Amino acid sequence: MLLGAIADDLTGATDLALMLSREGMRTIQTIGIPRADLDLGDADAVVVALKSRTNPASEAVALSLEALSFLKRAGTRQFLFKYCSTFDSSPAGNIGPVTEALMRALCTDLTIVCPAFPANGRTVYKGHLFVGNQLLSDSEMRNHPLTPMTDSSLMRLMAGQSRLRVGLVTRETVGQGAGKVVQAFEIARDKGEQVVVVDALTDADLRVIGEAAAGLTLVTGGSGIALGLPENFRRAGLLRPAADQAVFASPSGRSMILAGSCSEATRRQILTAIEAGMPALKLDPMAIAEGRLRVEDALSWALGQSAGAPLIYSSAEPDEVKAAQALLGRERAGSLIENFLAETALGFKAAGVRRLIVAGGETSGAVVSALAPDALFIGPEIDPGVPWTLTIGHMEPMALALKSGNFGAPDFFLKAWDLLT
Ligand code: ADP
């Protein structure tokens, strides 16, 4: 294993794992902590997706070392832990305890952090994050309901979370290239460093960094900070060439979509889906609650349809949403239908599907803990941030496209199935 991951949420890990599998490394993400026997393949890196960001710090850092003994176990050559590129992390902090412990256990004297993910507006200059044009302290994140941001420092954020002594190396530095970065690092050492905040401002920053940071047993940062990671395994001729990683070989078996999120991109999928003909069976939350649809109904309709990809869906307009939360409560309506796709879900395993795309972030945490695979291979990408993965573990093969409520174009309930060969 090249690279070893350990991320403090689950859509970070995904964020991360797609990554990865973009700069061509073959990527599995764990649901949790894996089982020790868990079989990787040929992957080329794994990443370990926790739900650590919040718990208290002690959990925090048991968790992570666990994962920790997993990915060692694993052969893992360099080892990573993402955290968020707004560095969320509570009042007590998580992120300096388990960067601690984590050097601890891998006997390693440096290492650095760098959240930034340019991409996405996350910038570090001078230790200072930012998100667009303001300060993380200034920005919406002050007002975070699990995790207030209101320091924008992260060497101050580090130095407040941890033992550690922590050092700065500054954008004018990166600007010189790699060779500078890594003299830097070896800078700090000789002052006794042991966690240098790096600043980045661009992509081509982050690959400097990543590069700068071949040689570091443990690196820390959001998921931009592995963009420059996968070169280094290329150059030192450990890793295939970029093309095609991806390619997995897809399971046979039936193909059906489950939507239960009420997003506009995804009203516009189903829309595009119904006008080309894909049969398609809307769900009714009241008959739900009473009883008179049963996921039962759902299946046989489902297994019971000839042609295409059948599409089952609760997703519905602003006002029938309201009217449906009125007479059953949010939550209750909310849970209901996740309930019932998740057990829709189980009954197409059963029935033999093997190709599900499922619509919505709620939704497809409810199908994929029901289906509780342990772990999934990151496929093609179907469009930006959506890849079929492929469900590894005790199950079946069956490949899964999990899709964030209002990702994707409008066709893509129809041309996702090209990618699978
Ligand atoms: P998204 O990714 O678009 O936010 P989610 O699946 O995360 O989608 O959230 C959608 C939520 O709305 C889920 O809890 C789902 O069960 C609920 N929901 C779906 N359809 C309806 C409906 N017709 N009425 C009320 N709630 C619904």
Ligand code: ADP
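Think of the rigid core as the biggest set of C-alphas that the two forms share within 1.5 Å after superposition. Treat the numbers as computed from the prediction; the structure is a model and nothing was measured. Numbering follows the first chain given and starts at 1. What changes on going to the form predicted alone:
Relative to the superposed core, residue 298 undergoes a Cα shift of 2 Å or more between these two forms. Once both forms are fitted on their rigid core, the CA atom of residue 28 lies less than 2 Å apart between these two forms.
Comparing the forms between these two forms on their rigid core, the Cα displacement of residue 122 stays under 2 Å.
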Given for the second form:
Amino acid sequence: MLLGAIADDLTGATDLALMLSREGMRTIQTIGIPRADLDLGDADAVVVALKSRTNPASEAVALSLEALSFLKRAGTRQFLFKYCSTFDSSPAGNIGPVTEALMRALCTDLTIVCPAFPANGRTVYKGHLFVGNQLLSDSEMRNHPLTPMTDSSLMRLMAGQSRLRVGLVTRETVGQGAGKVVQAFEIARDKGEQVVVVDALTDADLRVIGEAAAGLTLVTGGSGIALGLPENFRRAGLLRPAADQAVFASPSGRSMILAGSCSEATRRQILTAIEAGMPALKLDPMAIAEGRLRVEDALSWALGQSAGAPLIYSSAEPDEVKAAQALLGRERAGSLIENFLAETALGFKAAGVRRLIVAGGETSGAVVSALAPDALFIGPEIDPGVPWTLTIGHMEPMALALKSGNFGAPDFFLKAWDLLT
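Here we have the form predicted together with ligand ADP; I need the corresponding form predicted alone.
The next block holds one chain only.
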């Protein structure tokens, strides 16, 4: 196997698997730590999807090292730690601690940090992360209910989360090509720097950085950083010509949508869908906590709708989220919703629903953990970073679109179905 990736959430893993597949690598995405006997077939790349973004740092490190052990046993040549393009993390981690642990386990002295994903408006300049035209700390991410991002400096964030010495490779250097970036890596090593933040404004920048990273054992970043990695293997004669892509045949059955993300993008998608006439049920965390709203009630409502793809959502404005967290506690409020939506997904499966959109990284992780497929086959792309997938394993196949909360155009919930045959 050429490339082994460890992703800190499910939707990010799917995003990355799509990127690698599109660049010509035969890619399998596993759900959690793979079984030791999982047949990887002729995969060039394996993406291990963890649910470790908001775990205590020690748990995130342990899970990541377990995934690393599997990938090492599979003969992986290069490793990638994938996190969100908005660097979702708390002051204590988990990006810094996991990066540090992976470097130590791989006995490597230098890696990079580059969460840039220009196609979705995430860029890095002078070591600062931008969301569109705003600094990360000025964007909606400052109100994230689990990982509020109030600093845009990736150098400060990494230094605060780890004991690693942090440096910077600027856009001016990237603009001079891969050779200059490799030289910058060597200069960083000479200075004793262990991790370097790398600026990137365009996909072309990411391809330059990917080429320069050919000699790195470990690469870290958003899915965009993988854009230039497959070509290194192709250039070295290690990547076989891609066979014709398998046809994505979605199963027949009812269609539903579950949304747990409170991001601005998902809230806009919900509003667009409701304005277009989509049936929608908003969940009240207090009603769930007090037993006034049960999973059975949500299922009865959704399955009783006669047309379209009914939407069940808990997404709310920041003030509503803070109010619920004040009454229930941050962790309990989040877990109540995640568990409710995961149980609803199981109810959908039992009722014959075979096409499901799930919005939100944590929500997607909870839903897929409940459904428990072994792996996912990557299908057509709906919006940048969000494909349809098909479950692989013991369960009856389901078509799943697992959407990061921040991703997708306003009409995402409406147009996604047009790609299914």
